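Take a look at this one chain, the form predicted on its own, written out in structure tokens.
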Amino acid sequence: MMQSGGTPIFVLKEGTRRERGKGAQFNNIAAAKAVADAVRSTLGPRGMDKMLVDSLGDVVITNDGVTILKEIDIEHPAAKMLVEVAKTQDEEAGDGTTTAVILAGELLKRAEDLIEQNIHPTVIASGYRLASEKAREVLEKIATKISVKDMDTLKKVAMTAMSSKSASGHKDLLSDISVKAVSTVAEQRADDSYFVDDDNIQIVKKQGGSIADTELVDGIIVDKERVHPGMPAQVDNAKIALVDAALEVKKTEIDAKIEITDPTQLQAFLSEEEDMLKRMVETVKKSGATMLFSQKGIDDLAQHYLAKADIYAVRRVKKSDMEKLAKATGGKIVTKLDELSKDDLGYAKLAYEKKIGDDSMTFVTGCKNPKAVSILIRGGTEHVVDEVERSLEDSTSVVAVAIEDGKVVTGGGSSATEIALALRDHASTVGGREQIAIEAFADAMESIPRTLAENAGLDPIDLLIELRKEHKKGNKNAGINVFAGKVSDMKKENVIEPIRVGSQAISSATDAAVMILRIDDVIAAKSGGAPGGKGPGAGEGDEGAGEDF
């Protein structure tokens, strides 16, 4: 800003970069599009994987959208918003992260064309919001209801989530495991709805074997071995004590000095310590427990007495594992050892120690009504095991949200095409400039089937025309069969996903696009990631952005 005398006034620190107007908007849109393009090729069963190498040289091989975006070190502030879209989608629906990011990128790309035609960003934003509401209405209309007992449909939901992952060769086995695990831990509420807490499904990874060796345990796997070799390696009809207290002689809180003047006192002191530990073990034995899990330590001498009493003991068990054990066995975690009684004990039909790879683990199986289960993942290499874990997390999440919402829709671009058609019809009834934005939203929705076709090496234009024709005829489930290279009924092809995957993707993509569109001025401090910095999509022409004002 110049004074009348011509001396510039610096309002902001020297070196601050500022970009405003269309320049700022287009730069932000370019950055967001670059992020969407980075994950675009991973969409669908024919999508490719990415190899990500971090600064320490650690390698991650995946096609999971949210994992890719978390691993990439993104600097551009607008691009970071798209990473947030993927994270939100992952937390809320568990799958559809790539879809959400592609949709957000596409909405911004369409908005860029509209801004160039001098349509104001707030008009575009309000049109997008109207379209988003209508899109979610359409999803509700085309959704079909399912229940927790509908195992067949739930398995199809799990298989759809896995079909794009590298573990898809074993999707039959893995989807079976996912459905059994989720339906076991699903808890019914008073209003007959269901709630699934993913934390009750414990996933334990062990390298070695093949993916086919992955198994579901109707109980808990504790990654610890028994503390003493003299203890039984297997316990039938185990009565399990869960103790959050140490079986050790307590150290005093304050500095204490014990003065021993003759040898008999020393012997008495040691005997007293021994008796204390003996009494602790007696308490455990008296409760009727045949197994003990302690969250804290177990003294060597206590281990000896426990072994003599034929009690299988494990120490320093993680708090999360203790909580899962309590849920699975029906036991109560006791914080005061003296108060342990037979009412606090959990039950398992069989508990045993088993060596897997180099480590011995404790398996607690055959629980009566386990509200916590474990999945033991096996695979040839560390990267395979990690990718199977990501696939299982996705599939258990989608099965969980399908049970919670009780509604599913068809995939393969069928829902997106149905929404696009409905939005084009709806646009003409809205009137005003917003209808142009609603039509742009419809075009953006069609980017999902288009990308699926492109990734499968098919002609996207021919398939889109075919898709529209089928949907006009009233075939709501018509989608792209990427394996056959044609349009077919997705219900018959068993491509089914929970309604939340689609509705959450639309909501988060719209919110992010609207937020980015409404920015017309970017002021970046010197040290921060400037909008024209090194982040993806940093455009040229950023020089001179930090003029005097």
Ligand code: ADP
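Everything numeric in this text was worked out from a predicted model, so none of it was measured. Numbering follows the first chain given and starts at 1. Under this definition, the rigid core comprises the largest set of C-alpha atoms superposing within 1.5 Å between the forms. What changes on going to the form predicted together with the ligand:
Relative to the superposed core, Thr429 undergoes a Cα shift smaller than 2 Å between the two forms. Core-aligned CA deviation for Asp244 between the two forms: 2 Å or greater. Comparing the two forms between the two forms, the rotation angle of the smaller rigid part against the larger comes to 15°.
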Second form
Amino acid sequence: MMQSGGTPIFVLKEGTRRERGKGAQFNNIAAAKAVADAVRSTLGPRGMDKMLVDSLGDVVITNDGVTILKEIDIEHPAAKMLVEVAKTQDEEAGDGTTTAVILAGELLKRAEDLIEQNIHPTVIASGYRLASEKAREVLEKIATKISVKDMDTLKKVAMTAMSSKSASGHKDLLSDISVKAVSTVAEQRADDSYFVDDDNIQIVKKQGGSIADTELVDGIIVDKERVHPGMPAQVDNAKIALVDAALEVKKTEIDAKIEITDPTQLQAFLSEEEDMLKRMVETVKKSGATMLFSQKGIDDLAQHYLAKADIYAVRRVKKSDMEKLAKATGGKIVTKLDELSKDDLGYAKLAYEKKIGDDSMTFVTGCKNPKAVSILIRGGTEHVVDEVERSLEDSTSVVAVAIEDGKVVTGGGSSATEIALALRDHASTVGGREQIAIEAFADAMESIPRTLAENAGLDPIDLLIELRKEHKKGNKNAGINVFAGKVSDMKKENVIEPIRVGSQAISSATDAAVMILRIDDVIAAKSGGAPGGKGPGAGEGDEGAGEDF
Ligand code: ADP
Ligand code: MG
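Since the one above is the form predicted on its own, can you give the form predicted together with the ligand too?
Whole complex next, starting from this chain.
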């Protein structure tokens, strides 16, 4: 509140909470650290899983940083910024979400110490920015090139991303599937670089069977069976009609009363309906289609005629599936059935119905557009199927970014250690107070190998000393071998990651840390998440904390 001539002036609405100075900073940092702590134990192949139960009692079991943070309800504004870090990381690199959040938390934790030592947050922020740039330079320098044809390395990249997931028991099969899927859909650009459109990889989940039954299908899977058993169960060289129209006779909206006085009239009325359906099927047949996907319904009688015409028909197909079919087969979705012509048809070499678990599904394979593939996920329970899906999303993304960027680095904390070493060297050339911030950044980088060691139940101090020693000797690939409990060459251990996972984690963690550091005043409306209220480490007794206006 402000005083003016003895009368208090209320600038902000009553009940607005305001927090300033170090109080605001420490409170924000505490909240961000709490988020990092929530995911820390999941990092790495020996990290633990989390079971999340929502208010309705639905359960998600996962190890995926971004999934955990999306599922839990987070109120604190600074904590929310860390959730954003995970989301950005997921969108940009598809993996490394836990790493990015841990890094942001560590940067802030170390900044807190520096603030205590009276180093101004803007100095820390600029030191962090310098360090982040340098770190990404180091990554570029230690990266090795790979090509789209290097299936071997790509598989290692997929395996590494998968190794921390519970589906890792099947990582061999799932990595093969990911690499094949991504390299099939990768498109070469004019400048020889590659582009991968994730939308070309369809993921279909079907509970039942085992993870080992998960398969890659060259084409599209529609989770529907043919409408009539009299239809062929397999169609070679399928010419595919895609219609967003019903093969039904529309019932009149108003209740019309038809008076029939003579049995022949009834016959005429019924055969009129029959004729209409017959004509619809005739239109489909005349177009040359041997397969029909309808977004709407297909009348029983129409089904009968379609079966007689040897046409494989599917009804009530989802709009998104129709669109995928159109893209894959080169067909056009027709909204008026009588306008269906030969030119609208799509093509697939082989389409068939196959029983998966209890249901039959329609497989459309060998499509006109060869860049359309599907992964059919199988697994004992819904939770298993969902976690396999998340693992596959991670592994296909890392393979995709590895192909797009054409560069990989070694994981297991090896690149992070190399960066820390280079940063400490660099810091001395910068000097001043920023030097201290750059050194803090280096320490934060080392939280990756440290956490990997901790989560594997190993002694982090011994391993970190050993790791530094190896890197000083020039062993750039030395990292934490979480299985053998020692420092090993990560290249030999096949722990390979796309460069983008690391560089994106560094840049988004830095952005978030810097943004949070620069805040020295939090003004929150009454109903919003109260800073200094429920947030962890609410700044009791801190200067300027929780002032009421
Ligand atoms: P994120 O969400 O950050 O991807 P993960 O739980 O997937 O978190 O763990 C990734 C970390 O685990 C990376 O630092 C990666 O290098 C490391 N890692 C993966 N496989 C191995 C391995 N076999 N040995 C040591 N570290 C590994
Ligand atoms: Mg991962």
